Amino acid sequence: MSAILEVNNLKTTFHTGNGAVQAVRGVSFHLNEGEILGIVGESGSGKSVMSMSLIRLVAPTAKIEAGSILYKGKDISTYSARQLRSIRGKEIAMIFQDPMSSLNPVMTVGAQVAEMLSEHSRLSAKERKAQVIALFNRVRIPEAEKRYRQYPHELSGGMRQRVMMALALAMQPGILIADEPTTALDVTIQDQILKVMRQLQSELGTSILFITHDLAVVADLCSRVLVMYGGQIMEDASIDDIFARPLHPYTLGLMASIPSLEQEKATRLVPIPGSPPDMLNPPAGCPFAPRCPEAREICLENPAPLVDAGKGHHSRCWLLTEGARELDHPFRTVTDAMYRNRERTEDTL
């Protein structure tokens, strides 16, 4: 199975007034032709900002600092404002986390979707309004006419995200990337969403980067997903794998996070302790050592490497290395890390 894209150190940096925010750390990965890539960390992990850099969606004040994307075969990131342009919607299509904000609110559903045709394809308008419809149906919207002619605020909030899996779809992208599409519908909204999407990707072979803090959500859609955290890539792993032997602490942290139809009602869920680091100031070593139970004096004072663990299972962390773990004894307790931590930091100010 051969990359349709291929993303080598990228560093996304935002420059605010306080300094500069480390948002994308050296994040490197391959998406595969027709495959469903899952991408998953808590808020601030670096997900959406990575996901937006790679056709150059974020804001003003972020620089993509390093890093190649390659797009069949193509580095993407030496186009120009012009050449982008032409990418977008056309080959690499993106579905945002609230289509209410994403549309225009005073312009009709069809009309938006009519537009993204009229921008890369030279259809006549009849013929616009016929594809606009088709693509209704596909996404199964219920009496796509009388969709077409209305606005976002008279559908709910399933139809508009459908409205707007019809517009990333309009061009039949080689990749689609979808932001937490489903995150503000409720469950049996969602799965709908989901079955529809898996449905297209089967029929239209796009390949989909599939953005989302949901593991329940992966598992039930993805082949393959990247672990994110402090802006890198913890852990790498088909979607088989990282349920049977997850091995970096923080993907462990996240399993224990989720609540089972087994076990007990009386059965506290465990968080994972502490809070994301500052990426003004991330952490000398492992991001995730702070937090971490089983951190090591050299987690938290240098990167860790990324760790073949066998059959593309791949984990950023010390502990996988030899002799790792008999380097030290872990920390008492995470406050103890975290403590230890901020000593560090205090004697650099």
Given for the second form:
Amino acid sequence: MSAILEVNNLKTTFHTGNGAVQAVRGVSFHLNEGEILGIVGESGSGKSVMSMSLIRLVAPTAKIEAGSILYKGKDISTYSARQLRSIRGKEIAMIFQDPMSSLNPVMTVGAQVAEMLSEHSRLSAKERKAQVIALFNRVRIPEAEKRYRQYPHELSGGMRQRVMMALALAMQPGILIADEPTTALDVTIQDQILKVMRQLQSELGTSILFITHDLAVVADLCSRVLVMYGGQIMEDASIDDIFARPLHPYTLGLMASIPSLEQEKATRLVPIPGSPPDMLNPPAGCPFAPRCPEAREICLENPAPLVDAGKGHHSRCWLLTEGARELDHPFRTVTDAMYRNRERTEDTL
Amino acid sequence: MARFLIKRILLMILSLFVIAFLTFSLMHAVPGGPFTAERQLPARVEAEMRARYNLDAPLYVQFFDYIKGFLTFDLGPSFKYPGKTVNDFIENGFPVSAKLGGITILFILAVSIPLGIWAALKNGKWQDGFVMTIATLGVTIPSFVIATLLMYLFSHKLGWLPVFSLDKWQGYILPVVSLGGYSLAFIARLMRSSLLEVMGQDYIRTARSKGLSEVKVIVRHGLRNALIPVITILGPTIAALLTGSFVIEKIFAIPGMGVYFVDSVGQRDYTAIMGITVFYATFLIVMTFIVDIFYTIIDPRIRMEA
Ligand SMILES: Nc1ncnc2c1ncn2[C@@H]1O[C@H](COP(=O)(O)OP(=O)(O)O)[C@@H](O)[C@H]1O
Ligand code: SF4
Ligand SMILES: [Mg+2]
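Return the form predicted together with its partner chain of this protein as a structure block, the form predicted on its own having already been given.
Once more the chain from above appears, this time first in line as the rest of the complex follows.
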């Protein structure tokens, strides 16, 4: 399997009035040809900024630095704005979280998809329309002909997300980045969208970067996963491996918040106590240390190394290094109290 | 659609009726009448005048006389200028005001919208600061101050531009700038803030993700959305400018509607007050209606529903 995308040491910093927000702090990973790679992490982990940085879609206040971003072997991080435009949509397309706001309210959905075709191909207006309707059928939009002429506000959230999918797939891109495409939708619609996505992936062989905060969806859809936190990758592994032997305390925390089957009825995520770090002043050491039930003194001051656990499984945690487990837990009392509170709130749910 | 139009038109008629009624009531509530002057008229003469202009009839009869007149586009005789009708005032004054207003509107649109767009695209840079400073001055300085300053500078000091003459096109420059200054500044600011807000929307990011050039993103996706709030205020602005500004007309000695109107109020010229108010109100209501129709064309989320 060869990598269609290889990202080395990507950093994105927003320069704001309050200072520098270090949203992405040195991310490296690869996406294999034809695979669905999951990226999970709580809100604020840097998933969106990281993925939008790949094709420079972040706000102009952001400075993106990268060792390299290799798409099919070419370093697109060095591309000019004009060169990058020929990548956007055509080679790397994106679907965003909120289908309500991601489509232009004063333009018909058909025209918005057709615009992608006119930008990157030389089809006549008639051919474009036929192709858009074919795309609508492909993403299972019923009455495609009629939908073509409708405006976003006339469609449901699920339909709009299908339009976004049709848009993203219009040029048969090499990579589809789906940034929490189902988060804003309710559960049944979510299942339908995921089903369409899986089908398209097997029909077209598109490589997909699937971003979510829900490990259960990742388990269902992806072959590999990156766990992101505090602008860094905490753990990466194949799906089988990560559920068989999760190594990182943050991953364990995320797993504890997946509702088990018996719980399904009372689905209420149990979050990890505490909140993600402020990226204006990210912690010097492991970003998870203030919330980690396993944290040692070394975790506070020193960034944890990325440890190779074999079978393509890596984890960024001090505990995996020689002798670290034997060190004292300096925060035991603080984190114990945090986790006791969490159990109490769990009881009251 | 048809139902929407009928309902809107009925509502417009009702609004006009209410406006006419309020104007009539206020007019009669204010002390003094058309024949109140420093020198008391002989009682016999005043009585005769009152009878001639039907002022002795009960108020409701007078009111419905006005309404009857409006329906036949007959606004009645002026109380103050014997032999002249209110229709004459409007026929004389309105074209003058409307021509000045029309030129001003074109000037405003041609300058304020590009200026607002430019400022938004240069957001935070010196060009933006420059435009915003001028625009802030424009909305805070009253038009008569602008007019006086411009007149002093360009006519009195430099002698470049004429005042008090609309015969030559140069004569329009100062009145147009003074009359349009406020709206120009206001629309430029609105255009800027609206475009800035739109350019931060998710659908702009979607447009960029398609690989469109920045120009296409702005023109196809940004502007059309950003113009919506601008169009909303355009209706009343156009109506106000076309019907004339008392201050500007007074300063530049322009024989427009604005001057007639204010004079008629001062002199309790009842028919003129009623006639011009209703004319102005009709104009405003019709302009707003036209803008609403435009609005439904540019923004498909707004439906023409009754
Ligand atoms: N335009 C921006 N300006 C400043 N900070 C930003 C901006 N966009 C995102 N951030 C910050 O970057 C961090 C990562 O955000 P994001 O990538 O959206 O997280 P996620 O997608 O994982 O929920 C957050 O701390 C967020 O506040
Ligand atoms: S490095 Fe330390 S703080 Fe970070 S996850 Fe591992 S044990 Fe917890
Ligand atoms: Mg996000």
